[in-house]
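Only one chain is included here, represented as C-alpha cells and corresponding to the form predicted on its own.
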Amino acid sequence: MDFSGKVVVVTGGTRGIGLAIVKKFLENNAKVILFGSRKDTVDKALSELEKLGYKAYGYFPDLSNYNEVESVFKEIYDKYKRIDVLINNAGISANKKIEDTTVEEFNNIMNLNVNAIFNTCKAVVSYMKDRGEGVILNTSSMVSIYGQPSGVGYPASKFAVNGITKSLAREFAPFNIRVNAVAPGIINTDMVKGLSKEMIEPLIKSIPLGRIGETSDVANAFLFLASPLASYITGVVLQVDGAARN
C-alpha cells in the first residue's frame, strides 16, 4: 500500500472519519491536501497531524461554490503536476422530522452532500484525463440502502451520492478513472462516544460483529479502493458496517 508521489485531496478531512483518512494515507506515504470548513479547523488539524509526525497541507473552500472550488484544484494541480485520488467525505446529517425541517435546512444538506461532490468531481477530472488514471471515493453511509426513521435529508443526499458513484463510474471508465464509495455503518466518532451507555448497549447489540466499527476500518477500506489491489473495482457501495443491515 505504497501511495508515494500520490496526490491525494481528502474533503472533510479535519476530524472523525475524514482525519482518520488523512492519517492512513500519510502511513502510507502520499502527499495529503485535506479540505475543512474553516481555517481555525484546518490548522488545528494540520497541527495535531504534525504532532504525529506528518507533513500535511490544507484549504478551506466553500464546496458548494463552484468557482472556489475549481479555484483551488487549480492551485494545487499547478502546484504538485497531479492530483492522484479525490475523496470526498464532507458532509452533514440531519435527524429532525419532516415537519420541523426548514427548506433551508433541507437545501444545506444539499448543497454540502450533493451538490459539492458535483463540483469537486468536475474540478478534478480534466486532471485526471490528462494522466490517463484517478481514483475519486465518495463517503456514502448505510442510511443510503435503508433510510432512517427521520432526518430525511441526509438519507436522500446519501441515495444521491450513490447514484452518482455509479453513474461517474460508468462515464469515467474509458480514462481509467475508478469511482467507489464507501458506507460507513455505526463508527465510534466522537458523536458515537459522546452517547450514554443505555444508547450504545442496543446499538451493539444490532451489530452482527458485536462491536462498533472504528474510523480505521472506514480508511481502511478507502486506502483498499484506491489502492492497485482494487484496480478493477469500479461503481461499487462498499458497506463497512460489521453487517448491520438496517
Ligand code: NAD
Contents of the next structure:
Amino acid sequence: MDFSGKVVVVTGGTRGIGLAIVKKFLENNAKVILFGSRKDTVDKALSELEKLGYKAYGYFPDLSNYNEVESVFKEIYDKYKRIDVLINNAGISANKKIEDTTVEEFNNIMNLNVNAIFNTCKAVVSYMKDRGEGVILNTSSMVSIYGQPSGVGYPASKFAVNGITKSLAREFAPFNIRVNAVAPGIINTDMVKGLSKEMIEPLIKSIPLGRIGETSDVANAFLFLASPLASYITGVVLQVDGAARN
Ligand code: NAD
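I would like to compare: after the form predicted on its own, may I see the structure of the form predicted in complex with nicotinamide-adenine-dinucleotide?
The next block holds the full complex; its first chain is the one shown before.
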C-alpha cells in the first residue's frame, strides 16, 4: 500500500483504535491529521508518534459544533490542498441500564457517535467532490448488528452509523466517493479495559477465534477499505470481530 501524497484525517486519533489507524497510515506514507478532544491528548499522541519517527498534525475541534468542524476542515484544505480520506472514529460507549442512564448521557453519546459524523461528512464532502474522489470510513461496532443487553445509547448510535454509511455511500457514489464502516468486536483498548471482569470473560469465551482483537487488526481493515484494493466496495459494514456474536 502506498498512500504517498494522500491526506488522511482521523477523528479520535489520540489513542486506542484511532491511534493504531493513524500509525498504520503513517507507515504507508500518508500525511495524517489526527483529531482529539483536548490539546493535551493531541500533543501527547503527536509526541508519541514523533518518538517513532513520524510527523503527524493535530486539531481538537468540538465535533458536535458544525461551525467549528467546518472551519477546521477549511483550514486543513487550505493548508494541504486535499483531503483524500476521512475516518470518523471518535466514539464513546455506555453500559448502564436505561433506568440509570440520564437523558444528558444518552444525548452525549448521540452527539459524538452520530451528530459528529453528520458534521464531518457535511463539512468535507464538497472538497472531495471538487477533486472527483474520496473515501469516508466510519467506526461502527459489533453492537450495531445485535444490540447489547444494557447501555442502549451505544448500539443505537452505532446502528445510526451504519445507516449513515449505507445512505451516504449511495448519495456520494456518483461523485466517486466511497463510504464504508468497520465494525470491530472486542478490541484491546482503554474502552474495554474499563469493563468489569464479569462482563469481559464471558465475552472472550464467546469469540470463535478465541481471543480479543488487537487495534492493528482493526487498523488493517481501515487501510484496506481506504486503498484502491477496495475500489468497488462501498456501503459495506465490515465486521472485524473474530466471529463474535454479542
Ligand atoms: P478510546 O476511548 O480508546 O478512544 C476514543 C477516542 O475518541 C479518543 O481518541 C478520544 O480523543 C476520542 N474522543 C472521546 N470523546 C471525544 C469527544 N467528546 N470529542 C472528540 N473526540 C473524543 O476508544 P476506542 O476503543 O479506541 O474506540 C474507538 C472507536 O471504536 C469508537 O468509535 C468505538 O465506539 C469503537 N469501537 C471500539 C471497540 C473496542 O472494543 N474498543 C469495539 C467496537 C467499536
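Residue numbers count along the first chain shown, from 1. Not measured: the values here are computed from a predicted model. For the two forms, the rigid core is made up of the largest set of C-alpha atoms that agree within 1.5 Å on superposition.
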property: Rigid core superposition, residue 201 Cα moves 2 angstroms or more between the two forms; result: yes
